[in-house]
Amino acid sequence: MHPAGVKIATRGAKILRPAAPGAASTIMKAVILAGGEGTRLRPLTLSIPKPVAPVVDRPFLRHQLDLLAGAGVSEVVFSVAYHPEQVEAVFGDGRGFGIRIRYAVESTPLGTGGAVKNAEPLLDERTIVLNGDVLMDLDLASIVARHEAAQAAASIVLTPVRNPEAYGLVETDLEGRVLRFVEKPRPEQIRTNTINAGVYVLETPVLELMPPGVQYSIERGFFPTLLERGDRVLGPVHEGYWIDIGTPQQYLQVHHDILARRFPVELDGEPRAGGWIHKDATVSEGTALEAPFYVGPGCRVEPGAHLGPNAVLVADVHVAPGARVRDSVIWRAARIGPEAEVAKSVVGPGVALGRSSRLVGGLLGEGSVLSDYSRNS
């Protein structure tokens, strides 16, 4: 897939020298993009951003925090804009999470470049940036250890697609260095099916080609400016798990995983009838129990109800006698009524669906009713 015996020119390229023998390694930080207003997963997000929006049983971001911290990061800079206070109300100083958390807010939304330019102040010698819509199962640390073996620039962590028309894809050469960006390509414009996947380890100094205080693409300005000049830029590939939860499908999608353990994570429940429950649940006897599934802390799943396939009930959750749930993510102190179905849906806090009401591929946002044998289709 990958052009044979291309060379590029090193005209400008800044020299990384490796560590001495016995020296300490390089301070790496990391940031994590999490400014985004989530507008694909409205109204969902209205009120909750998606930085904390629940991934079974744990805030998304969460996922990255475990991902960083197997790769020996200890101090992390959360670059928030939309709701940033929620944001660290849940995630605090990180002490809850074993790493130190800082912040940078932005007054005005700076594009991923701008935004890690606006956290350059809080960063040493090299930074993984990471941005807060995806989800992998990659092995962090040795992406950083082939960087730092290549004393390349920038790393761009980089992983196939099926369908390489819809994205911008990203051609590297046999040594896996990266020759070029093509954006929107023409079917024989394709010679790669690798993308961004939005993980990336920099050398900090390089920062300095991003502007101050300005909207700006980390993807379309700074790593293209990086080539320009002749600077080193690799292109691992990732072969594993990867997903942007930022659509209900995706969302929908990266719950499916997680109970099937496509993407392996220790959930906070004990095993039961091919899924979990939280020990502070209730599941009465005679609820059908379809695997897999989840039942968080505080749910209460009466008699007579259907839990599952790939349903999530996330906290303090109330499924009435007679009630379906299956392929959806049911949000804190939501109530579902006698009777009623829901599928394919995610269901925010705070909603109420009624006796016999249908809920089939819907987005219900914070609050919301869904009165007495009411349905969407």
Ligand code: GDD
Contents of the next structure:
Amino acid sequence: MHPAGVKIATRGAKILRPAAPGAASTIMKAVILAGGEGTRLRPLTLSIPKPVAPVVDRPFLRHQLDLLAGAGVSEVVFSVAYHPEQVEAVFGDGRGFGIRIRYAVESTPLGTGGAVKNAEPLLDERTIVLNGDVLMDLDLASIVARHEAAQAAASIVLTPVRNPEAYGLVETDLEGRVLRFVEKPRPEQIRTNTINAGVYVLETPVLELMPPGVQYSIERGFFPTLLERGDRVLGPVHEGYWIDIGTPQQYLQVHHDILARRFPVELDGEPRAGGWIHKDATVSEGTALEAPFYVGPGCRVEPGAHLGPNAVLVADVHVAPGARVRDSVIWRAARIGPEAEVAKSVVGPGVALGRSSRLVGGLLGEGSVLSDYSRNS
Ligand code: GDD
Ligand code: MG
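Could I see the form predicted in complex with the named molecule next, after the form predicted alone?
Okay, now the whole complex, with that chain kicking things off.
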């Protein structure tokens, strides 16, 4: 055990050797920061951590693994601190996801910088770092190529947003070199609309700037220090799709975006009536289907129910006759009672909504019960 109580999972670890000088790009490794408690998604995240929260038909981090694998990354370190056993139970060693996965477990969260530092022994000379709650259609391979061509110490992928206050504001010069990084800027500090998209390319030796074994922020500590030192830091701008799924509104938004194909994902289901129905789901003939929607494996939708628009039933959900679900995500094994109505809500696993109950703009944690005729609006 590390003095600060940090444990590095060494199962399957191998001895790392730096590539021979001048060798072509070696295996690329990535770290996914997936140790946050997901407080803004409570109560859902009390039982299920954000990395494995479902996003339509798959655990969230699988979307990130697909992005990394597509760019030639073959090994990923999951940096986990909160419910690590659940993340490991879903992803294991990566077999079945096309990528090798190892785990760096913190017994107490070390912050975004401390978490990368904690993973350092598992890395080699160049590292991709991803916040574990962002989704984007990034061309990561070209970001790495530009980073390499410019011989940068670090690249921070940027994205334009309307409200930089909730993010890390990043100012660049005309050549795209980063001048300033201000985490959660005050309104008077906002001079641009580009923010940190939560993806970095780092030359691993620069991690020497991070103190080991203590809480440390990559945004408030590491990047400002790197800039002060005068290192070359690039800020390539990603103009495509980007979202942080960390709030209930954004969590719902990413579902709408995937169903509307604003973010392309091959969903596990057969196209039907402008939505998708999994082959192991039962949707009665008498169901009103309003596109788009997704019905996952094991779900059963009874006659007279109304699904959509933007209804996602993750798996094993039961929708009783006459129930209506729209603009909502219903997690595994929830039951929506007869004539119940759900809108703009996220319903956790195993939740039971009684007859004629009504939930609008709600978040229900695992196992909640809404008794017959209960309503929140
Ligand atoms: N392992 C580990 N340990 N991971 C952590 C820890 C920790 O102590 N703290 C946070 N994380 C992970 C979270 O799980 C999340 O995936 C990621 O680091 C970022 O943390 P958030 O708490 O979601 O930060 P944020 O959304 O307020 O801001 C960050 O993301 C923005 C983009 O979405 C910053 O990086 C901003 O600069 C950025 O703009
Ligand atoms: Mg976030």
